[in-house]
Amino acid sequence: MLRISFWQKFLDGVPEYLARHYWWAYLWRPAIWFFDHQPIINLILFGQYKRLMTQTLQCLENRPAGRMLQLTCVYGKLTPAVLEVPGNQPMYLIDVVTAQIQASCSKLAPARRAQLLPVRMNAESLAFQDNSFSTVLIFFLMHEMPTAARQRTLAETVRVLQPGGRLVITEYDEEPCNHWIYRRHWLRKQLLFWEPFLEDFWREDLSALLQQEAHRQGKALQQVERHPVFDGFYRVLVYEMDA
């Protein structure tokens, strides 16, 4: 008799790694309700959510005119706050999970709902034309992907970002060997248990990968800002595509 693991019940059009490792956080509806509370989000990010969101929003100010893309939904107040950043430009929000899109849309004031264009889509294979967006935002997505999926997503990000465009990535920093969280073995092990792809992400040179991919596509991408958060445990990076 064929036995089906619990996580396989969530495979409805989502990547296997997402269902296998993160069903409990992003796919199960009771979990979506539970984790989308500000105290829980702040606890997961060691009390740094407000600082991370504030820095991210600052990096989006005075962004280039044109369409904006947010790669995947996020818990918390970020998406509504992004729509409040001056500019009044349309923002596309993609996610591979319908329930996540519904949760994000439910947070918006009626006046902002028409400004958001939500689409169910896999970040590894975007159904947008080349150079479609002037701004792309990625908030804590990269570390939750295995290496191959992360590289495909970075390639798609470079492809859809137009010349003169801006890319903002909020993420864990490179391997924080001197940080007090990392140096506490039991705490680091707990973090890596819940984030099984984080260790590989820590050891990648994100900027080098992006620049190599841009070069492969005949583009040039430059890192123009780097903002450490929480003594370098997290970071907000800003890139610009050469015009």
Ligand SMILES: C[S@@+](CC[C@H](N)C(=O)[O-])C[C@H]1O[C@@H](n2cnc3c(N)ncnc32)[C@H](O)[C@@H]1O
Second form
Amino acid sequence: MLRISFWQKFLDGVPEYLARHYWWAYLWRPAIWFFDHQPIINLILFGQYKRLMTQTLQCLENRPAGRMLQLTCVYGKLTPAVLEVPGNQPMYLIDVVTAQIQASCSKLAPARRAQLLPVRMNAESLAFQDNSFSTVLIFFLMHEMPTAARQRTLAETVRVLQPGGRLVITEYDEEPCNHWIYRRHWLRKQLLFWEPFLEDFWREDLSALLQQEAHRQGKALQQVERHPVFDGFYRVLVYEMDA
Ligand SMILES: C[S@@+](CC[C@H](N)C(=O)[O-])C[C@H]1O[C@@H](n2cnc3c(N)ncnc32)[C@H](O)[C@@H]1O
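Give me the form predicted together with this ligand now, not the form predicted on its own.
Full assembly next; the chain just shown is listed first.
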């Protein structure tokens, strides 16, 4: 008799890593309800949600005119906050999980719902034409992907970002060896237990990866801003594609 593991029940067209390692966070409906509360997501980010969101919004100020894409849903009030800023409407939002898209839509005021254009899509293979967006926003997605999926997603991001466009990435910083959280062995172990790809991500040179990918595609991209948050445990990065 064929036996399937518990997590395989969540596969349903989503990448294997997501079902295997994150079913309890993003695919199981009671979990989506539970985590999408501001105090819970703030706790997961060690109390830094507000600072991260404020910095992310600042990095989107004066963004180049044109279409904006948020690459995957996020818990908390980031998406409604981005949509409140004049000039950010309409905004495209993609996620590979239908329930996540539904949760994002349900957080919007009725007047804002028509301004969000949500599509179920895999970030590793975007169904948008080259140079479709002037702005791409990625909030804490990269560290949740295995290396190959991360590379494919970055390649797709570069492909859909138009010359003169802006990319904002909010993420864990590079390996924070001197941070008090990292130095507490048991706390680091806990974090890496729940975030199995984070250790790899800590050691990845995100800017080099993006620049190599841009070069491969005949484009050029520069890091123009870097904002450490929580003493360098997190960061908000801004890149611009050469015009
Ligand atoms: C942005 S990340 C993490 C966000 C962060 N933990 C938070 O909520 O603040 C989580 C989202 O990414 C989505 N996701 C993960 N891998 C994906 C992929 N390859 N394509 C599209 N969506 C993906 C998940 O379904 C989930 O909704």
